[in-house]
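There is one chain below, alone, in structure tokens, taken in the form predicted on its own.
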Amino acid sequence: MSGAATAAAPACYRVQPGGRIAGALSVPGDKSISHRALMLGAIAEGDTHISGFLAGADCLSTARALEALGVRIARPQETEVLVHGVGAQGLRGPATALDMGNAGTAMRLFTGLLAPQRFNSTLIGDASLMRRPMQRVVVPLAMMGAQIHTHDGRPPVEITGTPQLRAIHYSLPVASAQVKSAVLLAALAAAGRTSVTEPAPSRDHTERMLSAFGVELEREGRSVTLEGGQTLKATRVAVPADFSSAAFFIVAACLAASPSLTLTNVGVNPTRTGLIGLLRRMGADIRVRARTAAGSPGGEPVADLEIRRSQLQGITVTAAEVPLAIDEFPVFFVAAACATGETLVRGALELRVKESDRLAAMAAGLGTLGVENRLLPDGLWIRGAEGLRGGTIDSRGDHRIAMAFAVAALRASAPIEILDVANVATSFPGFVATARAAGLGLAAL
């Protein structure tokens, strides 16, 4: 795929204490939507135009994998992509294993996409991704007749193409947009009607985008159903700014805005914005100004967010609230560390199997900064501190841990050094420049 070369990633961040957050910012395009636009564009008939594309390492891994499967993809500009669709039967067998890099979303969705193909394929990734669980995707696909082999439930994921998949009715044991999406992608090539039922709402980007590509879906309660054999028609996809990337600056503004920070063109899909509800319960002043209707290209609602400095109070987060803010918990824990009183999060076991064990990583990092906390099997208890210490944080190679502790420096009394930050490029290219523009005293070393 043509495009600009990526600069070498920094090894660590050094963030000066304090700072004032102000102005208007835009953050990069939504990672989840960019992945899906590439994949659906690849198996659609015709050319799909994607604007606002996230040119981060994860999405570029998806693009390279699709090119290895015979899809022509052009990137005339950094955030503009043209996908020349090959249709439902047009993918071809790759010459080598498909490298997903650090992209767990890509690996799980590709498992569903490739299960019904007429060729075999193998999915691999970086050291972090090779440790992540994949069996929960394999289980429903195996029920459909797919032949998929993992190594003790982890990558490599070895897929024996099985064109004759059968439709199933599957109830997810845990809400997961990635598992749901993998099943729906496989269902496009299955005989009959496939239904997926969730125990709680999860991201619905796949359903919205399938509709944008002309696929008829039925939604009833927490179930979604589609008939196999439908043809995808190429379309235009406008990717909004990534809410998960905006989250770091939402919390930063809650801690130190003077007078306010505005984040523009942010995707506010209701299955993604649980953090806003949690912060508002803590007392945050967050104003959502809708820019477009929910019927915009790709079916995603978009808004500008205005955030003012607020006195936050600790809260209790229930298990039912976790799925709608799953990726935002690292920076939410920073907000909790700076709030008055105690915050308790339970039912967040999923955070232990992300790019790192995010519960353990945040507990350790907050302890370094002098924040009293208790690591629980499925969550974290935090007592808010008047101020944070400085110190050295091991991000464990996790982009969201690294960015969360950069925000924590706003309330620190001494510099914070954050190690192993190269993977920030997977989701937020340009984070350093954006953070500095917002008012953080961040330097990449």
The other form holds:
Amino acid sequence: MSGAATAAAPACYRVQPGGRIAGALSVPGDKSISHRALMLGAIAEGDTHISGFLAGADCLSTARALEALGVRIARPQETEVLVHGVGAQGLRGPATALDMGNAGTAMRLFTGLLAPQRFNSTLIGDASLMRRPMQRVVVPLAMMGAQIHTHDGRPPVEITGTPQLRAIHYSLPVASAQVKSAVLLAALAAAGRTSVTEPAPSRDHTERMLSAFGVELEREGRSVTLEGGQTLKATRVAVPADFSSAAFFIVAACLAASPSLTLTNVGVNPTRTGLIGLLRRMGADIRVRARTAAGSPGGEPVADLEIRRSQLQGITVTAAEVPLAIDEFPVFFVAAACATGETLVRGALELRVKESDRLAAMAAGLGTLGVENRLLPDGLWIRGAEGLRGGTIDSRGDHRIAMAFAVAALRASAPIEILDVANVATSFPGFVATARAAGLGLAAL
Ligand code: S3P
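Compare with the form predicted on its own: the form predicted in complex with shikimate-3-phosphate (S3P):
Complete assembly follows, chain above in first position.
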């Protein structure tokens, strides 16, 4: 796949205080859906055409890993991808370790995809990914008969290919789309019917996309069941704009829209849009205009969002609400910091094992900006502030922490400098230009 190289990533952002947010914007394609379209396209029969693909570093890691497994992938344009499927048995053993970069989704889903192959493989990643927990995928896959070795539950993930895994019934201890998806991918090659039950709904892109590739699966309540040995048939996937990228501008508009901001063609799968409900409870004015009745060809609903400025009030977020807004908490905490009153989030332990410890990173950064907050073992308490101070924030190399603090500048009294921002390119190539077009006074240095 050509054209993977991008311009040198900036090291830091300097964001001027204040500003007003307005206009109509589109953000890049959905990361979760782009990973899945590549992987399912690779093991399907025939050629899969992906439009709206996210050409961010994470998805490019998935594409390169698939190429190393013998899959031909063409990218005729930045966001158009053609995957020449090799079929269920067609992947080849890689010559070297597969590098997942910063992409946790890639590492967890590949573990499920590669466990039942006839060859061995090793998965590695960058410094952040090498610290992240993998035991959560190893446990159910080992129950299926997979042979996977980690180092104290962390990468490298060394997989001894074990064709013909057993089907299992697995109850996830924590709501995790990545674990659910890893089991479902392994289940495609297992003998019998595998079912996975979640304690609370997590994003269901894998289920929707498996259906789009012709796989029969049963969904009942919080369980999904599929029979192994089914053939995937290539299809067309139109990837909607990533709700998690849109989230930065949804909050920015709540804080400073004048008169309003429209975000077009955004994926509004209900397992992703928990942030809208949280912000509306805080008093936000967010209008959702469905774009198609039946959704995009990948089975995903799409809408335009229109957001107006509003005075937000603090709320209490319960554990059950966390999975549906899991990646939006960094920017949600910025909204809470600018709201009247107190906000409390509990049951969000998972935020500690994302690209960074997002509870600690946000608590520290908000403290720098003069926002009173208390870091809890599984959450964060915040007292909203009238205005924020400027200051220097360490994003800890976490894309979502970096982008969240860029939004905070809208309510700051002095510039905010955000360090270690190169990883914004993992999920949101073009963030600087989009943020500037929206009205943020952001410069990349
Ligand atoms: C993802 C699932 C979520 C999310 C991650 C992407 C996916 O992780 O945080 O950014 O694409 O399946 P968990 O399912 O582990 O919570």
